[in-house]
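In structure tokens, one chain follows: the form predicted on its own.
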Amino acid sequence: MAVKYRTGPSKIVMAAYLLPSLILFLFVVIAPIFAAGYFSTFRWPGGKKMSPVGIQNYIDMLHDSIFWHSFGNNLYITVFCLIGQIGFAFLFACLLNTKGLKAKGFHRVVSYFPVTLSAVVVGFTWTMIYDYSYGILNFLLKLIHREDLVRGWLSETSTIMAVVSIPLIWQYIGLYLVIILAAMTSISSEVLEMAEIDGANGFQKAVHIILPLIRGTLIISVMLCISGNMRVFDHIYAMTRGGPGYASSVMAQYAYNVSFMQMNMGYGSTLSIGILVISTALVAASRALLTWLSRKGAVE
């Protein structure tokens, strides 16, 4: 008779240690959700006084023109961040990965550097970098004499955009760096001496070697920026407020200013709900599209 040997806790352990995570992730994260779907159905300005109104506040969102304009200042984010972020890492990492570059440790470490910081830090940082009068960029532009450059560059509402997205990128850069250059460590030396020797060069190997190899870690790197730039909201509040007028307003600033500046706790609520539809939907519809074009890579 064949005797079984109990190789970990039993299920009422394994239960007993996974309650309080449950129990806290139900009242932080679930609870509040159910909570801002329930006053969502409510005008309600805060205290006590509610009304009813039904689906009313989805169909107002619906054609909430600030609302949409807010979403497609996300996606530009988002796109741009997708471009600078990990692009920008995954050619960083292939330079550090390479032999012959010397204190690899140092430039890791001044690359993740920007992450550890807070991020209003960082919007202000680069708020006084845009300053008009005392920024450093303007002085480089006056300095190499390009005075028709200089301008105020957190009040202009053709480029804000572009110029409240260089902090973002300038920050997680480093985050990204570390995710695909840990990926690259593990690929096996003996594949890359390989192409070396078959006379690949760098940027082959890059493309037709390293890309491949990790690419699985390249699609969480895309689900991690795309959820995390749908829900932006302490760098521009810090740079602009969303200014000017409504030129750099994102879906979470624009919640923040329904609910706490015009006091508008029901419209806000239903915000809430709409942002969180949009980033899971759109971070769900990637992570298919990207997993089919990677079976398809691997099949081909």
The other form holds:
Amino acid sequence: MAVKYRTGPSKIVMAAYLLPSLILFLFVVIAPIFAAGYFSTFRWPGGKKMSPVGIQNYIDMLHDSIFWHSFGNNLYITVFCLIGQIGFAFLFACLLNTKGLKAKGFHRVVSYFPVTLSAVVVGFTWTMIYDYSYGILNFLLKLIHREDLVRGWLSETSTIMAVVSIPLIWQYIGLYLVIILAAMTSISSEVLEMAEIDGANGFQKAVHIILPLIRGTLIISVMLCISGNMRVFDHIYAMTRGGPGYASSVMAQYAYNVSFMQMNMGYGSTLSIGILVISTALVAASRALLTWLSRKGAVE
Amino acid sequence: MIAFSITCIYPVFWMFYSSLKTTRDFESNIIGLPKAIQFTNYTYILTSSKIGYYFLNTVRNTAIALIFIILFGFINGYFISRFRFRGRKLLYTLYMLGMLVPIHALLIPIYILFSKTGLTDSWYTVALPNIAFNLPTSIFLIESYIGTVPREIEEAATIDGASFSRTLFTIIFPLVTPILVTAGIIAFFSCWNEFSFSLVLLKNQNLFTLPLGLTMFKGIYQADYPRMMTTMVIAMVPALIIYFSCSRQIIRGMMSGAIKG
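Return the form predicted together with the partner chain of this protein as a structure block, the form predicted on its own having already been given.
Full assembly next; the chain just shown is listed first.
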């Protein structure tokens, strides 16, 4: 009997169990990648007419300033979120770990709440907060008599990227807070008490003891943050659809515009491949860099 | 910290009580409490829009997806964890690849593939990507959990004469419910909030989901914030209830999912 279980049931039974999910997965996740590769070699305005153009689309993409501008916006959001999300999450986690703060459970539950909201809801909520006449932000500015700062927050090209990044940071601080908090609570209290006896203050404890001990978790958070921000779309679509102009466009939004607004499916496929390659490369590169850094840190 | 906690929930309260105001009341004082509580926004939205459809569509999409995510996740997790069959490594790598693929890179190719095969605009359309993209995480969670279940249980069941399928579903399935619940919760929020695939794969308004429906309302109620807020409250309520009634489990589940994913 034991032998039978190591090899498992007959091949046919096994296939019957595994194939349905495999077929679905191949069709929805793997096949589209190859399809995109194929369609990217055509000029194809959506209808029946498709003319093969070879690698012309790829050459166009390399010279497409809007695409690279959108990629730059992705990077901008990523850097902003790395600092904002992980930085704040670390700070709050330290605060939640101190003895003074009350109602810790409440803070944890409440700060995680935005994570479970739909990106569209978050986007619209902040659209309302930013609104020129009825938004909370301008209302508060008027309250403190800074009428000079009142503006239509979502229509100013120069500040738009910071403005659309804030809701993203806001929504996901809770996620990183919970992850970092879990790592912190696994640090034995003896270590921290020893540091206190040696006269370390809160800041020194955070930087010299907690930070190195949760390095592994921080690396995972950074990876999550990078890969998450490379695929930002829903928030941007809900708030600005990439506007004004292409000021707040991200890669996914631009590919969407090209494919469905300009009906250029061939070039849209090319952009999809571009996004795939860029994000995979970036995630792989940052992973390599961080592993290298942490190994170097461990040696020191 | 307290200030941050306030910013996390205040916008929701703001929308909630503003949805009980008249437009006039809202415009005269945007953050004040309603002068008189009135439900006309709710009756208006519920009777004059298709939000009921959107709501039911979202429930249906989420339910279909959840059933298959849990079933497929359980089957794949079990086989990958227990048996050393040919192609096991390949299968596992393939699913793990699914976690790395940035889903928005697939938005356009999936649209092309679905429209060529006539899969767009059906009741099951959005459930398909929902299942496929949530499968890797649940397989990953379930697979490592099944490793902790002792093999002797299956062997005993086989000796007692239970068939393979019977053992799988009546003995193992109940044993792993804790992790199935965790995987289910993670998948629930992702399916309930799914937006981009609904956006490109659905043209028929009767099939729209809540997030997609909201983008329609934005156009219609551009200047009418209380009504817009009413629709958002309606869209949020189920997730809100589920979150606050089992937040402990959700936070724990998301943590294991996030760290492994």
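Positions refer to the first chain, counted from 1. We call the rigid core the largest set of C-alpha positions that still match within 1.5 Å between the two forms. Remember, it's a predicted structure, so these values are computed and weren't measured experimentally.
L62 is not among the residues whose C-alpha shifts by 2 Å or more between these two forms once the rigid core is aligned; its shift stays under 2 Å.
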